[in-house]
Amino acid sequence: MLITRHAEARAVLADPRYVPPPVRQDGREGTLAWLRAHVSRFSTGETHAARRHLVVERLAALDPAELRTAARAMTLERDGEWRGVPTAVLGTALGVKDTSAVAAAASGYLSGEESPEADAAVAELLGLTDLPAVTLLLQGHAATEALIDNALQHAAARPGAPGDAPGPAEPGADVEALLRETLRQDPPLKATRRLDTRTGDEVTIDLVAANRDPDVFAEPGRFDPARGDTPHLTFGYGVRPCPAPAHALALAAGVLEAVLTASLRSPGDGAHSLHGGSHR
């Protein structure tokens, strides 16, 4: 079943009976597979509460507005070149310098497509930290960079872009409502499944559509940062919330600071400085 309107959503999301399709259990241990069976976001019950409050845990020691100012300086540093920012950023805060190992173990950890590239990759990081680290590092690795990199494409559309984008007197306001519009009109997770527990059915939440819903958002194909707060579901809700959006927020948002206010500075310069450069 496909649900695609935002009180059907929130309903689904609300409702304990609605779990995450199961993943193997039988992976060998320091495998992705094995990796999967362990954490916090593909369990359920007594398991899943006591696996997220040990991410949770590790979460309270981070403080995103330290997070925000590691990540505006280091993409400085990097002339812009922001890809691997968010993860470096969060990977130092974590205890874990290096994180080279995140891209490869996270590219198959919400497909559950398993490689023997992910396998290394996964092995690497619990070499180097727990099991609650890699979590936060692998959730938020792809999702944080396309939000980052989203929001950087509305903030080119825009009419005068990269003239009307944040400017060094405030840049915190204008790049926080780029960002809350970003996660209403194009999240980096474009749809999360649910097993329905009494039935068996697979349930699919298309979070664009109801993100989009006219019965909830004025003009909801208009790209408009001026909105405010929406109930956007990108985050979550009801049972199972994301338990970082303030961390994942800190990260975007050091990381646009930075290049929108560089692109200010070098205007010729603008779509290699909004897009990353050589590492799009």
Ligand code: HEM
Contents of the next structure:
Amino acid sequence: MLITRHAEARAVLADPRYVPPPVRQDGREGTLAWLRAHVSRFSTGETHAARRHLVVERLAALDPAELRTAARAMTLERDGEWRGVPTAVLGTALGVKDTSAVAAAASGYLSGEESPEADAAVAELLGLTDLPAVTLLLQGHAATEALIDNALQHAAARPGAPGDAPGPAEPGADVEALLRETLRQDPPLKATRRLDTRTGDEVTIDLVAANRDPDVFAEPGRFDPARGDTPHLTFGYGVRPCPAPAHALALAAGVLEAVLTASLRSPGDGAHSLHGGSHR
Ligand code: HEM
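Return the structure block for the form predicted in complex with protoporphyrin IX containing FE (HEM); the form predicted on its own was the one displayed.
Complete assembly follows, chain above in first position.
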């Protein structure tokens, strides 16, 4: 069954009778399959609650404002080459100095697609740190980079689009507005799946469609950073939402601040805002 309406999506995500489709439990220790069998993301009930508690505890020790500053600084240091920055910053904050194995380990994390490369990368990460830290690095990696990619595309498509209201004077506030609307319109994760434990049916929740439900969002097809906070479902909802929206936003905002400030600076003219800088 495919769910496209916002209200229905929320009802399923809030109902504990819908669980993530089970993953194989017989993977050899230290492999991708073993990892997937041991993280909160694919577990249910009390096991899920206990594993989720461990990652939430670890996240509580991280300050999103510091992540943002560090992501901005590292992006500037790397002359705008931002790929790998969110994960490196998160890794440093978690005490993991080398995050070069994260991309390979993350590639099959959600899909379950196993490979010798992914297994080797998981083993390497487990040799560097513990399971909650590996979970955070793998969960955050692809989604945060996809969010940045999508936001940069929107920024490029509409630098100072005519008719835009001047942005708020607070520095960085326009980056946040861009990110929030990107999250609604172009979620990095397009869908999530559940198993109905009563019927055995699989349910796919189309997050793109739910985020454009006309019953909830006026002119849902229009990209409008001035919407402010919206009830988008990009970070999930209900029983197991993403525990790290503030961290993800901070990492992405730090990178964007660095990339966009540099790319919008024109000689002799100072830094422009995303909306063209007319209000500065
Ligand atoms: C834009 C970036 C991100 C997006 C869109 C996103 C989205 C999501 C969503 C939708 C879920 C729930 C999946 C479901 O209900 O089926 C989730 C779970 C999770 N996310 Fe994120 N996430 C992002 C970044 C991050 C980052 C940076 C971290 C870590 C610092 C993180 C950690 C987690 C964890 C640990 C879970 C599993 C929660 C649980 O099992 O209860 N996410 N994320």
